[in-house]
Each structure stands twice: as structure tokens, then as C-alpha cells.
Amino acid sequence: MELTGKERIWNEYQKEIAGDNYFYARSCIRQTFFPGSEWAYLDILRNKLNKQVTEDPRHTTCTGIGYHTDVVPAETTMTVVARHFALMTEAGCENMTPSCVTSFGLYTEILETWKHHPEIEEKIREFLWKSTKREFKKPANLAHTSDIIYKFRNEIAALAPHRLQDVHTGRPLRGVDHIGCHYAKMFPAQGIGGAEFPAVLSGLIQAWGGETVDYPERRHCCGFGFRNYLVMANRGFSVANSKKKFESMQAYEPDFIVANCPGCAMFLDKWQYTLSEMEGVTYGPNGFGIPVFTYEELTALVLGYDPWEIGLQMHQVAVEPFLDKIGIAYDPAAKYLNSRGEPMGQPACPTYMKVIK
């Protein structure tokens, strides 16, 4: 049978990702943003889905936001990432699979670089030497953690102990799936369903119970842009286009948004808050606004970790509501505790913004 639109265009969206033994890149970010995320991701390929994951505690940033805002030179980075394939090639693993979607699409740049420019790759292979004495062979297989996620999600489902469905009333979840911008726009091939139809979140949602909202900002950038929020002048076009997409999707009413890059989780969070302070509204209802995830976060959450142990008191828009939602039990007590049981400090309370103290 010939396949046809949407079919065909999903059919060659398809992409190979590796079942187990897993070189795994930490995002140099995303640990400070959610400090809990990459922690909890590691806990469930481990200990939930019996994968082996290696990491290195020698792996450094991929430069990626120093190379898309022209400070570092792109020589100088694919020498480092040159060097991350070093560090995997030496652990004996061949599988690449970077929390970052930054990282993902600055590896896949450099990969398809090197295809069509054999020279480069030889030029880089030999400033590596130079530098750090070292070789490396290229990925087999390459794909960002939440491919991974995705690969088992009916796995996970089958373990989980909470779907994304209100225990009270039996109703599917809305979530919203907010894409990052590196992990299928640049190279459409290499992400789940492509830029047209990626389904490497909303696949997570539908598996899990939920309920996807389509509204017609979903592709939007959240506003990250590096540029646009490291120079502070340009700050405004970041929130403004966050806002753009709370507006655009607040008349769907939403549960929940999740989102696989750390810059676009911590955006469509702290915006909120942002937005809050400066013009006096709030999203979602009851204006405590629209809770916000990692899909590590999300993925935790329905199988039932503490929501304090894996950092969510570190969000800027409230996180009970939706706990409450789908059944999870929390100490309320606990929530700015650290892991000896001290207490942490609380933050100031928004102006506008309802929280839960």
C-alpha cells in the first residue's frame, strides 16, 4: 500500500533509537534550572527500566549556547564535542543520548557536517590529538533523552502507578507539549514525527492517560533564542514570545505544559511569574497559573516519586494543583527541606501569582 500525506510524511519521521547501553551528556544547564530532572531520568533507565547508562564526571558543556551567540568559534566546538565522543568511545558504549536539546542539535549539526566535510572531521580529529591525546569513534546511534522516554512509554505506563487523569473526576489531563526549537527544527529527520508532526511528548501524554491540546501557538518558540535573553536589551522579545503562547493557549484550558529543553521548561515557568509582576495576569485557573514540567519531572511524577525529591518546590508556578489533580500524597511540611531535613528558606510569595505555602 502507497502511503499518503500525513502517513507518508510520518513514516519517513521515523527514527532508529538504541534499546539499552546509553552514553549519557548532561545538559549544563538543566541541573541548574531543575536540579532534580537529570537525577530522576537517571533513577528510572536504572532502577524502573534496568538500562545501562554510563556517564562521565569529566564531560563539560558543549558550548552550544557559546557557539549560537558567535562567542565561541565553531572549530573550537566540535573539538569539544569531538572530545565527548572521546570520552563515550573510551567507556566502550556507542549510543550518544544528551539531556540537552541544544546538545542534540549541535551533535547532529557536526555529525551531518562531518558527512558532507570528511576534510573538517579530519582537521578536528587532529586538533584533539593535539590538545587532549585522545581519539574517538563517531555515535552508532544518537538521540536525546526524551526519545529514550518515549521508546518505552507504554513500558512506564505499564509500571506507573498514577495516570495523567483527574482521580476525582475521571478526566483526561490537557497537556500542552512545548518542543525545543534544536531538537527537530534544525534537522526534522532526526526528531520524532519531525517539525510537522513531533510526537516525542505528545506520544508521552496520549500513553500515560492524557490529553494533548492542539492551540495555534504549539510550534511557537518560547523566546529563548540565547541572544534574545543574554543580552539584556532583548529580554522583552523573550517574554513576549512566551506570552504569545499563553494567550494563544489559555482558551483550551490547559492542565499542564511539558516541555523537553531546559531553556524552554525554565522560560515557560519563570515567564509566568514574570508576566505576573508586570501586568497583573496569570494563566490557568484559579490564578495560580499553568504548572510546567521536564518530561524527567512528568515522567517521575506518574511513577509516583516524591515531588520534592526530584526539586518541583524549585518551580515558579505552583505544582499542588496538579498533584492534587492525578492523586499524588506530598508533605506539605517538607516541601523547602533539604535532604538532611534543614530547612531551605522560603521564597518571597509573587504579588499576583497564587501559591501554596
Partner chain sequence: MPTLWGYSISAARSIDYDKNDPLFRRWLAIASPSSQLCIGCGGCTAACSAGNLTEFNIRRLQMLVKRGESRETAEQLHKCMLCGKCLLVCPRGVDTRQMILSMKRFLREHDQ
Given for the second form:
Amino acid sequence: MELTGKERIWNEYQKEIAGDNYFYARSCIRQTFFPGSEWAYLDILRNKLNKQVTEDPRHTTCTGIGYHTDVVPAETTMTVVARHFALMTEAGCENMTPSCVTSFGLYTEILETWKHHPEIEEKIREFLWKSTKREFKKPANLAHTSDIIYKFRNEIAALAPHRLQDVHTGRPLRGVDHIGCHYAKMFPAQGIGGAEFPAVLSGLIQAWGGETVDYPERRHCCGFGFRNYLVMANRGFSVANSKKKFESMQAYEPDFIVANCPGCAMFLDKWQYTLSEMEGVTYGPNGFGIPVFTYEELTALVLGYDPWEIGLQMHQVAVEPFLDKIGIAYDPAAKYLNSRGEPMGQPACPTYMKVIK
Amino acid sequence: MNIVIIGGGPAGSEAAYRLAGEGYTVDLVEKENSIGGNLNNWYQLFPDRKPASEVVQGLQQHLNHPGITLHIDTEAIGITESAPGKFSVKLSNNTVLHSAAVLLATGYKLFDAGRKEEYGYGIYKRVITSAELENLFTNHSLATVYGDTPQRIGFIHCVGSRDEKICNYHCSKLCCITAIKQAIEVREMLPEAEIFCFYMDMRMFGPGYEELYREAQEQHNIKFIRGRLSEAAENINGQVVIKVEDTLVGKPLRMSLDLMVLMVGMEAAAGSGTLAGSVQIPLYPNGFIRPADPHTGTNLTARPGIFTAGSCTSPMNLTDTLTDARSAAWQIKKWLTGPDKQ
Amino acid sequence: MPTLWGYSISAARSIDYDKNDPLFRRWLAIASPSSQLCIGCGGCTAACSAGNLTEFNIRRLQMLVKRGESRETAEQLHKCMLCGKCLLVCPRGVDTRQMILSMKRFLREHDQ
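Could you switch over to the form predicted in complex with its partner chain, since the one displayed so far is the form predicted on its own?
Let us now look at the entire complex, which starts with that chain.
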């Protein structure tokens, strides 16, 4: 593989990312599945990188899940997003940074729609005014939060006590990057590195001392797909997509997977359990799975955050083998203790996939 | 009377020879350091496997005519019409040629395969273009950059053609028959290899082409799968994994290849647009020069006195290019000897 | 365990050319050389007596064999009535009747 060829493509897909003063839009599901991710992101930006990040508790879902399952009409979705823009405008911000890849894709799609159809934008402004008496300015800059981490990847590397390397052997860890479909497949020019050879996460892995794995099914969807996974009868087809990816990446013996989309991270983590229960297969070494991280978690880990403080005990696949490799100290006994030090219960052990209690 | 011909490929060279034979003085302007154009990058020609160098040599010999002045390493920058039928062609060396007729024979350029990002050209080392394969034939070795001899080779048709995504709606016409010719050449060098062509339609428009397609199936065991490549990736062994739909079977198909050859299409040469633009000659949306009339006005343009020959008007094979050049020579002679000329 | 989970994992539909057994397709190329000449026009299937009444599609079945997929062919091939109309219409001169008999022989010899 010729890396210079990729770098040529990466150079063609660079985008403007604001340097400070962000309005933060949370994801509906990231906090449920990976509860420390968004907190860690905000803490890193505010307290490690000294950036101004504003958020508003009145911010709601973008309705992306409903939009993509055909239960929310486009005009409703656009009006809800217009309200987000209004909250941003009222907060005196102009740099929108959604945490969710689907929100990012949806915001991009809506801004692009309005660019070509100003009459639709006018109609949505009217809907918003009638329903909420709000007005808005369109964001001057729209970036996914993984773009922000990418922008500061070298600053983070300079602050990081850990590298993505095996502390025992010095071997760079092999990371699989998984990019949410809505990040760049709809609008390749809006993604760092484009849609075919995205660099937004592989750039992090490389900046922090790891190696990226380019495996045949790298660009394949994880299978989340909203309407597919939400309907139980369709899940077999949905899970099969994740399975296809695991089988394709397994030969490279990856040390971890990192994803920038809340749904993908959840799918790639939890479905390893499902696949092990249904078919008895595991994809990591010695009966373990392949650890899966959100990019916020990975950033927090190299910056030295406590694994249990950023919610890694909520992962289905055991993260301890990864922590041991990069030399992160953790207290095994504290894994299932809450912030007051009380036991919060433990999940049952899977039948086939190994975990660490 | 003097004629300026811009472009020293087959069309320009052939027209220069024919016009010189009619007693005209010709200035032939070529931006490269030798004549022959894209033909210099080809090893053998379809359908008869004539060495391309033979054709180039023939064209070159014809240019040793006292009536022809060859300007190599020289680019024509613009054309102006000082008075009706009086043209000045400015060259990159700052000289100006005056003429009573100008022939545009600016040809085509090959599609830059790197623009189809998902095919991994320039990234996966087992992905090459059809032009690069010709170079391998010239060197009589099909060894990949890894040094191995490929056991499974796939030819991907329509790369840069019939593809809205890269803004080329047109069919480049020659890639189908080129793929067949190249597949047969590969077969002759690698009798045991598996060879596939992935096509959308087989467009065998020329004499002997369909027959060669049949020969490829019947005698050379070349397999044809109807389906367009969606994306290529690299597997852990460094092979290229391709995804197509076998549209005649109705199922997605994947396979690994040791060598993937991209049949790059033809695009208008950059010079065509600049020169035609300098005298307000309209282009087709794909950048090729628009003739005065697609049926009865080929070789003529919207500006009397400026003519075209060869693939600057559309993708064209060598046979048609040479025929078109001779036709252009006749049109120019008619223009220069017409009733309104002295 | 679809009853516990409510679903089972879908099998891949795509032809995995690398993994498919090449035996049948290699054998067919030798036993029926004219089958190599097919250009997929579908004249045979349009003319087919069985294909007009059943799912039998001889054009597709022989292509599947060439891709290493024999299951459908094994299930369907007995529907051919050997009327020979396909032979009459083929523009490439594929000896379709001989090709079908060859495929039947292979399947019989390999207990499929």
C-alpha cells in the first residue's frame, strides 16, 4: 500500500474547522451506551485544551433517528434543527459541533438543501417563528466533534502521558478505525480525508503512536441503519454487517477499534457479545473480543483519565487487555463501584466471550 | 499558402503529409519532443496487433517533406483572426505563425485514474492503468511491483467513462476492444492465469472487434462478467479485493486479484479548450470540440478557416483518426481553392 | 437460536469467488468448450419450454456454475426437457444441449 497516494487524497479533503468557541450538541444515545464519553470530551476541551464550549439543556434530539426511519417528516426535522441553530445563536455562538455523526450528517444535509432551495429555508424560518418565536443564524462553521479532536491531535499528543504502543515491547498498537456512514458518505467534501480513505480517526491513531489497519471491509457500514436494527425481524441482516467486518479485520489482529459514531461504537461492542452467544465465535485473542472505544474515550485514555471514571465498565468487550498493553494503571476492584464507592452490581458473564470481573 | 497544424499526433501528422503532398507549406506544432502523441505509449494496436512504433515511424517518415516545418517542444497558446481568413497562431517560444487555415489536431488525454478514489489507484500497488500495462508489454514482463507473476488479472472497463460521478457522461469507445487485446496479450504471456473483464456493455464497434471478442472467449479463456466495479480494497496478502455485481446472475460478487488493470477513458486535451476558446469555437459539455454539424460538417468548425482532425472532437480509434485527418486535408484544400480565394 | 433472539444472522448473498469450489466450472470449460462463448443475451431462456412455465433459467444456471455456485443448478437442471430450442436460437453457437447433458453428468458423478 502506498501511503503517499492516500496523503494525496487527504490533502484534497481538508476542511475549515473553527479553533475555539464551540456550541456543543449532544447525541441522543452516546450518553446511554458510553456514559463517560461526552463528559470526557467537554472536560478535555475545556480543561486540557482551554477552549470555550457552550451547551444548552434545552437542546433536544435532532430527530435523525425518526427521520431515517421515515416516521418524522423532513419539514419537522428541519424545524427542530432550526431551533438548535436558534439556541446556538441565542448563546452568541456560531460554531456548531454535534457529538452525533447522524446529527452532523443531517445538519450538513439541511444546510446544503437550504443553499439550493432558499424557499425551503424561508418556510422553515416561518415554521420556527410560528411555533417558538425564535430566529436563528446559520452556523458559520459546522464540524463533527471528532473533527475537533482531529484538529488538536498534535496538541493532545504533546499533553498525553500514554502512547498507543505496547509498553512491554514498544510495538505500535494496531487500531481499526470505523467511520459512521453519515459522516462523509453523503457529503465526502465535509469529511476529513473524504469518504473512501477517511483520515479523521486514523489521523488520531497515527498522531498518538499507533498503526491503522486498512482491511477489505473498512468502508462497510456497521449495520446499524436505524430502521433495520430497530425492527427485531430485520436484526439478522443488521448484525450480519458487523459480522462481515469482524471477519474481515480479524486476520490483522487489531488491538482495538475506534469509532466516531455513537451507533457504530455501540454496535461493534455489543454485537461481539451477540455473535459469541449465537455462534460461539470471538474475534480477539484467547476468547476475548476486540475492545471498542469511542474517539472521546480513546482521547481520554491517552490523556491519562481513569478508565472507570470515563465509563469503560459499561463496555461489553473487556477493555483490560488494552489498558494493560498501553500501561494504564487501574484498580480492578473499583470497576463496579459507583462514585460514592458503593457496589453498583455486575453484569452476568457471557457464555463464550471472556470478560474480566 | 501556409497552413498551421496544431498537434503532432497521428491526426496532425497524417494531415500535414497529405497537405504537403498537395503543394502546401505546413507548420506542424507539437508540444512534446517527438511526434506520435498518445500512440507512443502503446505497444501493439487492435485488432491486428501491429506494433504501434511501426505506425509512428511511418508517420515520422512522411514528415520528411520539404513542405513541412516541424516545431517540437512548442505549444500553441492562442489563435487570432486578424482579417477574414487570415490567422495568427502564437507559440510558447513567442513566435507567431501566420496562416490561411488552421487545423486543430489536439487529440485527447487519458483519464487520471486517481480521481476514482474508491479504485485505489496510486494507493494499492497492484492497481495499474491500461497505459501502464502497455509499458509492461514493451518491457516483456508482467511481474508486479512485488516481483511476483500475477495469477489472477482483472480488467476494469469504463474507468473515467460513462460516469456522472467524475463528470464524464461519454463512452470512450476504445477501452472495450483495448481490454480484449490486452487480455489476449496477457494470456499469451501467462497461459495458466485466470483473466477477467468486468464490463457494463461490450461495445465492439469496429471491423474485426466482435470477432476478437469471440476469439478471446473461444481460444484464450478470457472470462467476461457484466458488472461495474464499486470499490476495491487490499487484503492482508496485499491482493486487491474487488466488489462488483454479476448483473447477469443477479448477485454481488467479490474476488481477489493479483493485478487490476483500469481501462482509463479519453478526455479532451486541455489545449483543445484553450485554442477553440481563443476563436470562440464551441465545445461539447465534455470539453471535446463541437463540429459545425455532426453529420455533414465534420472537420469544419463554427469559424470558417479553422478545422479539426482526430480525437479532439470525440474519442476515436487510430483508423478513424487517420481517415478523419485525410478528410480534413481535403476540406482545407477546398477552403483554400474555393471560388472566393485567389 | 432464533427463538431466544427473535432473529438469526443472515448469510451472505454474495458470490465469494475465492472460496467457491472451482472443480465444476473447470470441468465444464473442458467438457463443454462452446459454453465459454456465452455472451449472456438470454435468447436460450426466452425460447426455453421449461423456462416459460417454471423458474428454470438456463442462461443464469450455467453462469452460476462458472462462478462456482452449483446448488441452484443441481436443484433446477432436471426441469430441462431437452427440446433443443435453445440450441437453435443461440447466436454464439453454444451447444446448449450438450452443455446441459455435461452438467447433468457432472452432478450425477458428484452425487449432487
